[in-house]
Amino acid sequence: MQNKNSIMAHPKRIGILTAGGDCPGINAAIRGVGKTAIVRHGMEVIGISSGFAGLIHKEYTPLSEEKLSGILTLGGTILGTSREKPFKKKGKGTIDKPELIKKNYKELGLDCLVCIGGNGTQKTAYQLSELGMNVVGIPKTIDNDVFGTDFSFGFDSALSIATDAIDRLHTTANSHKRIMVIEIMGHHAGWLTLYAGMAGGGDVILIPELSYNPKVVNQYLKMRAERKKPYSIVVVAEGISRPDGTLSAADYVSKLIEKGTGVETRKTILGYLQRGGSPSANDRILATRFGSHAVDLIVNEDYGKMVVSKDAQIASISLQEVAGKTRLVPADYPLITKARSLDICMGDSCITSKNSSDA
């Protein structure tokens, strides 16, 4: 039942957009924002189509409570998305996209714009706030690399998919006595690779934040074979350093390993499978909590903020604090320390292959 006492005398009109790559949980966040705004506060809500491109071309659709029903479990985004970067400099004679967005924002009568997206989206959200627009950000990404929040929705769903894939590779690797290399998404941050590697029982985990020595990795894998370990699982992030940029991380590492160990090695690249499908229960809950808290910020006219999860509590920080930053895995992160204590090779050193870099 609608709480009439909480409905504003002059209801606000808010817009919601989703930008960047898709991931599980976006629709849950849209629903969290929309239903809280409509049911609890009597706000008017419109959905902007295709990210910031929709604001440039003034493409939108009104969102009613009915339209928001049944989308909690859906993957993707009902609003569509794009990688439009309005502040990216163009040649002479092109339209001033930020000013056009500001103009359309005013013409649509918006009191606030909710931007659901990753690092690039939050940076654009901050830049729009600097133009005088009321903006609130909600972080989403499977990479978990948005600065300022412990977790972003999308990560848990992708982690489940990646872990399941590693689980399935164990049986194939064991049957054929092979080394299996699996590539996980993450251009700059290795959160997904680290967590999936640990959850899936990976023997080697390579992430962008830690340099790795192929000799250390190969020596470690050869020692496993000498100890009668029938197979090995190598989990690599797509963004690990490699001199040959033409090869994928999985291609590059699998070739290095097969050449250095003489053991048959195969690769698997999960790719976009990690971003698709229905969100996990945890992501549905986190996205809903994020969406509801975003509306609380709007009600209090506390703009220029991004919703975050800190120590399992939902809070917010300034978009200025987030803009242009990436949350990377620290070298002393507890899960890395735990991996080393379990004799999982992180590429730079391993318990069973100490001093092997000189081998």
Contents of the next structure:
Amino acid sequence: MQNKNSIMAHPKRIGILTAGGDCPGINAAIRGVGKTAIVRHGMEVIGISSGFAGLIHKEYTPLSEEKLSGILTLGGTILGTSREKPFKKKGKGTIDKPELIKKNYKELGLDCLVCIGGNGTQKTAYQLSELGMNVVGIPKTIDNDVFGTDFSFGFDSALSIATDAIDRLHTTANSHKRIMVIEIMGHHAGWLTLYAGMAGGGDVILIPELSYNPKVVNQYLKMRAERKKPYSIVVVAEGISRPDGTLSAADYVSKLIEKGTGVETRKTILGYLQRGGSPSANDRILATRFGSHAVDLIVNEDYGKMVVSKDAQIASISLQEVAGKTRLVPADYPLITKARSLDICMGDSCITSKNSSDA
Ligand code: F6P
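Could you please show the structure of the form predicted in complex with ligand F6P, as a counterpart to the form predicted alone just displayed?
Once more the chain from above appears, this time first in line as the rest of the complex follows.
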């Protein structure tokens, strides 16, 4: 069947870039955009290297159906990424990056730019749209902290990795009758820690959105020991507050627990393992749906939007609504309520150690 574009004088030419921290699923999103654009709509697609840096330096590669073959299951990003922030003020005499991007966008003959990234990327995408470029955003991050979407792709894969790691800690904690502290990524948000803590059977879950009292945590863990619980699992978000920012969250919490309970305590910082490897099935599907919907927006010239997942439906919201915001876990989030009803300690108050609330 002839693509309607093939009879058009000028098939749309779109650029795709991937920016910010990498994660599983990015290549599935690139494939979702590319195949929908090329096969369904006869568009031309170029892949821009290393996020916004590639637009500044005009580094790109044409994407074809062949180039997109076999990348659905591939971790990382075939385009590379960077944390380049073109609107970040630099010293006098430095190049005007936004104007250079706009110039290169025109010289590349782009009709639209698809920006795959987290909240920082979506803010830059909005700023570029304000300069007159046609932009569509796709939310990507293991942190799940992009405003306006229930889920970003990358989160589900990281959740599986973190949950598997916590599962493994149970066996070694039990063997040694230890308290195990595991630090989960998430930047300033606690989504990954909350979900992995629940999925992995954590006894204590500490997230940045809820302040915690070390005395409550220690009282709860001591009560568990007195009730002959052979070991405990403590799941902490990397972004929780701590007196001196120098120590990692896991360092700080494991030291305060061992000192306060007298129980042998060990720490694990999961780090970049949460960003590696092949995407989960859910992330492959979500990233593909996001990518394909981004092209639907382009076909309708509905620019300045970010694709979102809302109540399991794929939709879009304006980048203006998203820019500069971070999606944090609400204190009354249902999963927090459920954790409390299971007497999981969220660090502020626990049923088991309620008499320590004045701790
Ligand atoms: O945004 C994803 C993320 O992995 C955060 O969870 C983490 O804090 C940050 O990136 C690490 O940044 P970088 O990859 O620059 O070290």
